[in-house]
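Single chain ahead, by itself, as C-alpha cells, in the form predicted alone.
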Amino acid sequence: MRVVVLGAGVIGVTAAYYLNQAGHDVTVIDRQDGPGLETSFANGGQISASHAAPWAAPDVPFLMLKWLGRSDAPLLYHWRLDWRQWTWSLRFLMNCLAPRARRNTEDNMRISLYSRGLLPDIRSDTGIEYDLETRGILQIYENQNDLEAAARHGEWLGQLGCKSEVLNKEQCIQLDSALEACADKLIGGIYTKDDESGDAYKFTANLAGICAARGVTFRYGETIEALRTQHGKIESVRTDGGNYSGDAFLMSLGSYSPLILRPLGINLPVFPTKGYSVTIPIGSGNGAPSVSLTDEENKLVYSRLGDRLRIAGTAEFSGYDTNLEERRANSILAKARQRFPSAGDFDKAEFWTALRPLTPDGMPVIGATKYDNLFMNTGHGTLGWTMCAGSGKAISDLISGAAPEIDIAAYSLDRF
C-alpha cells in the first residue's frame, strides 16, 4: 500500500521503519527541514519503562496545590479560557484517581517493555548509533518515606515485569562515582538495571536516512494543512507544497495532531505541555553521572550523550506557547550545577524547549479511526523515546492488516 506519515519525530520515523519493512510505499511529511526537530530533538535521553506510569496519579493534584506560585516548580499550569483545557484537566483529575492510575501504568508498561525489547532488534538491522548506554536508570532520594514509597511502587513494577532493586547510599555510590558530590544529601536509590538512554535526535536523524537509503519518501519543509475526504477514507493530504494520495494514512504530529483532526470530526483529547532541558559539554576528567539518573527531588532526568550531559525536566501547561523562558531554563541549570558542580562547562549550555503530547490518562493513541484508512499513532507525552519502536511496530501490524503483537485496545481512542 502507499502509506502516507504525518510526522517525522520520533514516532512517526519509527513507524514509517517498520511500515518499509512490511513492504510499503511510505512518504512522511514534516513541516521542519529534517526529521526530529521539535519534540524529539533535545529530550531527556533515557528509555524509560520504569517511569511508565503516568502523570495522572493519586498525589499529583496535591503536589499542583503545593506549588502554587513557584516560578520553577516542576509542573506549572496557566489557566485560560479555554474550554478545551478545562474538559482536558477534568479528565486528567479522574484519571489521578488510585485504581485509574494504576490501570493506566499497566497499560503503560504493557507498550515500553514491548519498545524497549524491540530496540536491540533495530540495532542489530540497521547498525544504528545513537549515544546508547545500557548501563540502567538509577532513580536517587533524598528523603527516607519517598524512597520506602518507590521500593513499594518498585515491587509492584517488578511483578508486571520492570525488574529493580533498591540501593542504599554507598551502593549508588558504587554504581555512579559522581553521586559523590551530593553524598551529603542522597539516601539511597531505585536502579533499573534493563532501562537504557540515548540521543533521540540522532536515533530520529539516522534512522530517518536508513528509511530513504531503502527507499522511503521523505518531504521535509511542508506544512500539512488538512485531510481531505471522501466516501468516509481519507483521499489526500494537503500541505502548503502540494497533494499526497494514498492507501492508509498515519497521524503521528504530536501535540498538533488535533488542529488537523478536529475538522474531520475527531476530537482527540492531547494537550501540549512545555517542557524544557539543559546541555552542557562534559570533556575529559569530569564528575558527570555516566549512569542515567533521575532526580526525585528535583523532579529532573540526567542523561550522558557522549561527550554531553543532558538535563531534562518540568512541565508548563502553556496553550501552544513555544517561548522558551530562559528563568525556567537556568533554574534547571542551576539545580544541575548545585547537584554536579563539575559535571562539565556550564557557561556553554544549550536550552531548548518544545511541547510534548499530553493525554488525559498519560497513555498514547494507537490505532484506527471511524475513517477506514486513518489511523493515529501520537499522545505519548514524555514516553515517546520510551515507546516509540512498541508503538510503531504494532500500528505498522494494524495497518497491514496483521494483528499487533501486544493487545493495542486500551490505547484506542474510543477510550475518551
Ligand SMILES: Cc1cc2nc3c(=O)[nH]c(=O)nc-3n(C[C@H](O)[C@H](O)[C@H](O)COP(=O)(O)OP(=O)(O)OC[C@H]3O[C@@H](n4cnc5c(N)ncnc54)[C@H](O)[C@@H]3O)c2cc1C
Given for the second form:
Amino acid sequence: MRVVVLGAGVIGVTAAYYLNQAGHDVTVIDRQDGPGLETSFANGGQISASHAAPWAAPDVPFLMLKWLGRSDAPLLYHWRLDWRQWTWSLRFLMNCLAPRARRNTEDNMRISLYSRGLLPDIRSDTGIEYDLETRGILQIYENQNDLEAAARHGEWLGQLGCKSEVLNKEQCIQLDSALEACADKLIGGIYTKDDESGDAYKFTANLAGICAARGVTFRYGETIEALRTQHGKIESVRTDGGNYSGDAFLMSLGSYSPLILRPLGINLPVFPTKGYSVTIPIGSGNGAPSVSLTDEENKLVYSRLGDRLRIAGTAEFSGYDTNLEERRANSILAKARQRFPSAGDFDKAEFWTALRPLTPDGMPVIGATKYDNLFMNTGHGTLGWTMCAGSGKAISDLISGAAPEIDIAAYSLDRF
Ligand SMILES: Cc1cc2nc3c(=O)[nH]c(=O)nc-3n(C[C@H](O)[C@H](O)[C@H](O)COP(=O)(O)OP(=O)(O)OC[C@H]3O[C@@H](n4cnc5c(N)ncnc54)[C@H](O)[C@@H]3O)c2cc1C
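Output block for the form predicted in complex with this ligand, input the form predicted alone:
Expanding to the full complex; the earlier chain stays at the top.
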C-alpha cells in the first residue's frame, strides 16, 4: 500500500519506520525543514512508564487553585474566550474523577510498557544512537506525606507491571551522588529502574535518516492545507507544494491535527499545552545528575543527554501561542541551579518551548476513523516520546490489516 504519514515528529517518524518494515510504500510530509523540529525537539527526554498517570487526576483541580496567580506556577491556565478550550477543560475535570483517572492510568500504562519494551528492538535493528541512558528514573521528594502517597501509587503501578522501589535519602545519594548537593531537603524517592531517557530529537532525526535509506520518502518544507475526500475515503493530501494521493493516510500532526480534521467533520479534542525546557552544557561540572530525575516538588524532570543536561516542565493553557517567555524559562533555570549548583554552565543555557498535543483524558488517539483509509496516531500529550514505538507499531499493524499486539480499543477516537 501507499501510505502517507502527515507529520515528521517522533510519532510520525516512528510509525513510518514500522510501516516501512511492514512493506508499505511510505511518504512522510512535514512543514519544517527536517524531522522532529517542533514538539519532539527538546522535551524532557524521559521514557517514563512510571509517569503513565495522566495529568487529569483527583488532586489536580486543588493544585490548580493553589497555584492560581503564581507566575512561576507549574500549571498556568489563561482564561480565554474560546469555547473549545472551555469544553476541553470541562472534559478534563470529568477525567479527574478517581475511577476515570484509574482507568486512564491503566490504559496509558499498557501502551507505555509495550512501547518501552519495543525500543531495544529498534536499537538492535538500526544501531540508532540518541544519548540513551538506561539508569532508570528516580522521583525525588522533600515531603514525607508526598513520598508515602507516591509509594502507595508506585505499589499499584507495580501491579500494572511497572515495578519501582522506595529509596531513603542515603539510597538516593548512593544511586546518584549529584543528589548530595540537595541532601538537606531530600527525604527520599521512588526508583523505576527499567525506565530510560534519551534525546527524542536525535532519535527522530536519526530514525528518519535510517527510514530514508530504507526507501521512505520525506517531503520537508511543505505545509499541509487539506485532505480531499471522495466516496467516503481520503483521496489525497493537498500541500502548498502539490497533491499526494495514497491508499492510506496517517494523522500525526501533533497539536495541529484538529485543524486539518475539522473540515472533514472530525472533532478531535486535542488542545495545545505549552511547556518549556532548558538545556545546559555540562562541561567540566561534575555535579550533574546522571540518573534521570523527576523533581516532584518543582514539577520538573532532568535528563542527562550526553554532555548536556536537559531540564523540562511547566504547562500553560494559552492556545496556539508559541511565544517563549524568558521569565518562565528563567524560573526553571533558577530552580535547577538551586538544586544542582555545579551541574554545568548555566550561563550557556538554551531555552525552548513547544505545545504538547493533549487530550482531556491524557491518552493518545490511535486507531481508525469514519473515513475507511484515514487513521489516527496523535494526541500523546506528555508522553509522546515514551509511547512512540508502541503507538507506531500498533497503528502500523492496524493499517496493515493485522491485529495489534496490545488492545488499542481504549485509544479510539470514538471515546469522545
Ligand atoms: C516541555 C516538554 C517536555 C516533555 N517531556 C517529555 C518526556 O520527558 N517524555 C515524554 O514521553 N514526552 C515528553 N513530552 C511530550 C512529547 O514531546 C510529545 O508528546 C511528542 O513530541 C509529540 O510528538 P508528535 O510527533 O505528536 O508532535 P510533533 O513533534 O509536534 O510533530 C508534529 C509534526 O507535524 C508538523 N506539522 C504540524 N502541522 C503541519 C502542517 N499543517 N503541515 C505540515 N506539517 C505540519 C510539525 O512540523 C511537526 O513536525 C514533553 C513535551 C514538552 C513540551
